[in-house]
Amino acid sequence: MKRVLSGIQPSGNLHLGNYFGALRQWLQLQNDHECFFFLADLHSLTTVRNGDELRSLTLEAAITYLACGLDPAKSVLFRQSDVSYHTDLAWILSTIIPKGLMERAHSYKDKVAKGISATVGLFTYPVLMAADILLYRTDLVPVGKDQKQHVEIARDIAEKFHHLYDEAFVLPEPYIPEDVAVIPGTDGQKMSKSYHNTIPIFTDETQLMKTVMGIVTDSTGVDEKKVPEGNIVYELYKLVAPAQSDEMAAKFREGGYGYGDAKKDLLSGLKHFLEPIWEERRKIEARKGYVEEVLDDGAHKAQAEAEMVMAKVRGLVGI
């Protein structure tokens, strides 16, 4: 049995890329590995400027990663601010990482040149990361093939801590299941909060139709034939009706098909995909106080974890 840690950004509401980008390997993840999954509110702070958003925003996210079937009883589930190890480890390793190494990882670059601003938070992102891996003795960390090189990044300042000090981290390794590729969101893009181009896990009826008939597609007629592979609706479709893809792409070939119907298959195949979330949600919120005792029981079990580490941390440098 492997150690797993993962955690996702509550800088806007999850949506389907989430699900099937990171939530999906979770619950699979969860029935044989021991989990520990976070909400990252501490990384949020590097876009969201807001205290009580993110507050909401991190309190969805948690309602979010229990409807869709991640298990207390299986995993650990807390906040990532509720555990103040994760900023003191950072501060530490800060301390000994060369600030070439920092300046080679490309989601700084990336994020900047989407428009988010140049903090140094933003350039110490991958610090903070590896202190999230390295507190909980990680074995493996899911992610996507974007984000692979933060896990790279962690083994090097492990390593780095190692070499100065003596061992007190397990070396990460990445988990990148081959069946993950990459969701695209309504405009072709990758479906990303910073594309504005998702479909949330939850929105109402109405606002799913406007956002599916909004999907981007090209200008060919409805008596003409197309290619179903690499087309948003048809690719999205699959995800979420996969007994039904045939089908779809079937009448995509033979044409006489069109865009519009295609969504509306979509629109159906979507509903029915999420009405049982959406359901288990309901049961959820019926519960008076249930996700705040799941993070705070998560905050206890997490905290217990990284201070074992903490403190052979603490006794090698010397505080």
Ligand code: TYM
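Would you mind generating the form predicted in complex with this ligand now that we have the form predicted on its own?
Just the single chain follows, nothing else.
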């Protein structure tokens, strides 16, 4: 049994990139590993500038975790900001990290290029993420490919700490199944809120239809034979309706099956896939106070776990 930890920033509504790139693996891992999944609200402070908005996005993300099937009886679900050891450890780690290591992180440059303010917090974001991971003696970090470098940085930081002081941490490894490493958005780039190309997990049917009909396709005619692989409609269909995807692939290869037809099939596959999650959400919302209860309970469990590593670290560094 391994220790598993991961988180998602609640800085917008979660989408299929988050689902297939992260949540789906979490759902599998929670059945036979010791799992900690959190809402990275401290990380979201680098982009969300309104307290009420962040609070409601964090709650929304917690509902999404539960509606997708994360089970508080199997996994510890908590809010990052409820366990102040995350920021304590981040500071201690920041005192041993060479600035050059942060300068090599590509996500900072990508984010600044997308217009996010170049704050100190955004720059040192991987330090907080390393603290998140190392505090829980994590073996495996299930994430999408875009986060791989951050997990490697956490590992480097742990090794540096061990070299300077003594053993305190477990060296983490990323867990990234190849088929879901990068989920494409409606324009074929990586699905991401900042590219405005997402398919949100929670949306209404009209919006879902508009989004699906807006997926970018090439200009191959209806009658022509098409290569399914690499086609966004097919790639998404494979994820939401794996049992039917061979059928779609065959229709594409035969010809006489246009992108409009494929989009209709994708839309019905998506509805079929999302409806149980929407239904679960309705049940969760009917249980007043339930989400807060789950998060409070998770905070206590996470706090108790993090405390042990933190006590060791404090002892080693002399505070």
